[in-house]
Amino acid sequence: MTGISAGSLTEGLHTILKRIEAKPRKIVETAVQSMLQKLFQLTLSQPAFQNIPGPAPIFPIGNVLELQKGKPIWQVLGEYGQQYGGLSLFWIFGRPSLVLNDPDFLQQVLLTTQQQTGANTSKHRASQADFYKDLPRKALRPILTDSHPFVAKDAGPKWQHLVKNNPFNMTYFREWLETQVQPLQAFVETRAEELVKQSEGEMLPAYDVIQKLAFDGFSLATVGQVFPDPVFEQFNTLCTTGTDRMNRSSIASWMIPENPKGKPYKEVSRQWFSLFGEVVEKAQAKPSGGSLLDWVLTRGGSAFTPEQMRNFCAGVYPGGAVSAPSGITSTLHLLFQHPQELSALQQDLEALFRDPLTLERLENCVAVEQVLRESLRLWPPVPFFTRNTVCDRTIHLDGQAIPANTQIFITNWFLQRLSPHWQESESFKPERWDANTLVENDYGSDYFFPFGRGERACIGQDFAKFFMRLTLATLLAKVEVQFGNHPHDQEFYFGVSVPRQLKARFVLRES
């Protein structure tokens, strides 16, 4: 069946059903579905997965139709947690995939063996060493290089070297971060005034303009300059290629080459990395600015080669300049939908900005943190990620034997949004984050992990959280962000869910 796509099979089934008379259609549809389910069991099912619950697959596409019912895949996978529990099974054609919606399972997959010691440890308990990254590593090659910790298959020596020498991991990172508060605050205020003028005539695509703000802000902080607009366009061209590769590779990894082909992509990629090669070369010649690159070059601590440093600078954007603006946009929209919460936050912001802003005062602004965490809980920018079991042996989860090289989907959608752990879990309630909740549900905990969990969580998350806090506080103190009536739908873009359909107008607040 290698020549048949999910789309053509779906279209063929719909065509057949349209030709059936309306009255007996349901009966015939049920009979056909039952027949295809039995055929799948006879030809494609595997004994190793017989005891794992999940939706019934149909021949030959498995549960592909189940995943195309108008909901994003992460919502479907999260709902499996409600229907089938913490471990469930679905099929992409003849390929089995497991879904984890249980905190204990996630600990085994994402945390180290040392972090798992305790009374419930047994010889059948899995550990991080039993899993590796597969699908996204290959798919996101348009912009992620071997210098990025994300692309390492496991937490072995290569990954450890990349993490140890990453500029976000330097001992002076927080000291540098303190120096970024004032320049980034001024940058966001200026950009806010520009957005006010731009939206006087018509509403703006909210995510797009916030993404441009984040891209430029990241550039200013990490390499000390704001690039011309064509550089931002190059970035999104690379992201679009990566998105297409991820969509195709989710069906079968062989559908994408190891490296993207085509002259347009290759030229954009060449220009992108050439630009950051020049940035690093100039900084090495005169590292006198206040960017993170300048700090690393003057203070040391990293054994990165010039090429690896170039790749770090180029690799700051793929995660942060897609996911951070998603989180910022979602937060602004939720506050617009809840004016009482917005009004309460703005009162706290007036007190926050009475004195010059510092990193400590920003981090200690409970109202900003409550709003941000509640938004990331409901609309995590990265709502799912994947692992594979190792290729050379069977591993065990909760006594269930999992064959080698089985694909695993991990979603925070159920644990953060649908789980009974949270009262009124689908409601926007920033006040739920009282002192105890902040401690018990810290970033990377069982029921709140918008940046991932364990050692391989997002290496740039401290900068991303800082940037989101600062941008939200500065924007909301300066402007009113008014949204249209578009629903808060999310679409998949470079491994991130983004609210691209939202439109917004920026209006200066009365002082």
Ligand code: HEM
Given for the second form:
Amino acid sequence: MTGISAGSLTEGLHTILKRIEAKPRKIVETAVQSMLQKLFQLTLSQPAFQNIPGPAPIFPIGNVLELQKGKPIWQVLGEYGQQYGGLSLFWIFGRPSLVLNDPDFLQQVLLTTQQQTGANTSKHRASQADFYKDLPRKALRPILTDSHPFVAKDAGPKWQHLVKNNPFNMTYFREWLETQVQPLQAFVETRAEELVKQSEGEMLPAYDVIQKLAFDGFSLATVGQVFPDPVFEQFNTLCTTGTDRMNRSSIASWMIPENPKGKPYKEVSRQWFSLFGEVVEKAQAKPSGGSLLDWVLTRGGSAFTPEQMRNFCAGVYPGGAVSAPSGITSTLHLLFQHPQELSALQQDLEALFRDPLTLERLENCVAVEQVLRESLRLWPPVPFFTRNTVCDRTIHLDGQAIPANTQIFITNWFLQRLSPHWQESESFKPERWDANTLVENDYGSDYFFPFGRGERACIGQDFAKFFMRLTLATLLAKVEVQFGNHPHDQEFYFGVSVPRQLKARFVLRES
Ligand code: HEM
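Switch from the form predicted on its own, shown above, to the form predicted together with protoporphyrin IX containing FE (HEM) and output its structure.
Expanding to the full complex; the earlier chain stays at the top.
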């Protein structure tokens, strides 16, 4: 006997039969796929895009399946950088979309002025004037009003007015920020103690509790009060609807009505803006506190109307109360996974908190800055954003003619993880940020731009960095944040990548 039983023989035969069955299915699948690819070429493809590499689109969906692979879109777009180079193409149904993964192309789109290219004469290089911001405008309405700089199509006079008069751009902004160090430190300490108590019984959803902390901290700083919990819930209702509208508008923007249908969202939006209307009205009547709003009302410098000021106050949250908590949560998780780096940071924090904290001492704490930058490099909270080529003419990028009104995806995911620019690029190594690396890879440089680049880069970045530094330093000096084994999967939420799955317990550190 060879030891082969009747049972294993049947099993073996079964496997062989299955393979035989599978083969023709595979052959049919491949044939159908190539037929659909040809059909796409014949019907939807456009000659202008033929030279640009990318995955083969199929009729009628283009590359939509590519984006459903279970990976977030920015990771798929980043991988195109590896597979196809700095300029690639994918199709959302019949709509061509370019993906930029090259620092020089990004410079042209986000930094280069018309004068630098010799106006429209260049057949090779583009400039900022060749692009406009489109995609989120309709989808984000009505949580973002027309007086939010984010929704301005171009950097024209209206946008310039909004930016010049923005409270974050007042000459006394840093002076005001200095006054926020102590109150926000005390606020984060109290919140940390509450989180310790709340997580005694069960692990907490890490992003959600940090998002609430950021929402309340932002409120305290900008309008001088913490709102009741339902206001936070209203905000997330607006963000959830905005996310849904963004997802649908990326497929076909005509599907999105200018004003969202459905009563609950409309009503929430109305309540949200009326709340901030009242806040501004009260502050105007008696601007006595230390909030940014009070400072602007007493010190002046902004020509905003009361309505624009209301929209500024309401607009701080969609700007940063999704992204900043994503950055904070990711940093806490990375440090939990790297105990050596965490304990090195904690030693520096002990020195930092030996004397009262000041803005200057916080900003000069190299360990905090190294950890924050390394986290923003690996897990940028805003990993992609978009532009469109202008509607009235063909533009040229690297000699390639790009038709009018072509959608462009820009991602920092690929360049911020690109080897050999970043050695051991996938590893969390805060110490890589030595003095040279800090200077060579400043915020908004070729391989590090978590807040975007150029004149349309993030308006709230100084405040966001300040808030993230302060929250991380204060939390980590006071508590151990212990995470469970949940994956650092990222979910697309209101234009931000959010590590929603993480659960954490907060435990007081022994002093
Ligand atoms: C960690 C936190 C934050 C991150 C990662 C972040 C990221 C970004 C990025 C990448 C852009 C550029 C988008 C583009 O070029 O299309 C941007 C723009 C913008 N951000 Fe932030 N942001 C953060 C916090 C904030 C905060 C706190 C505010 C407060 C108001 C804010 C307000 C804005 C505005 C108004 C713009 C649009 C500027 C313009 O188009 O002219 N952001 N942000």
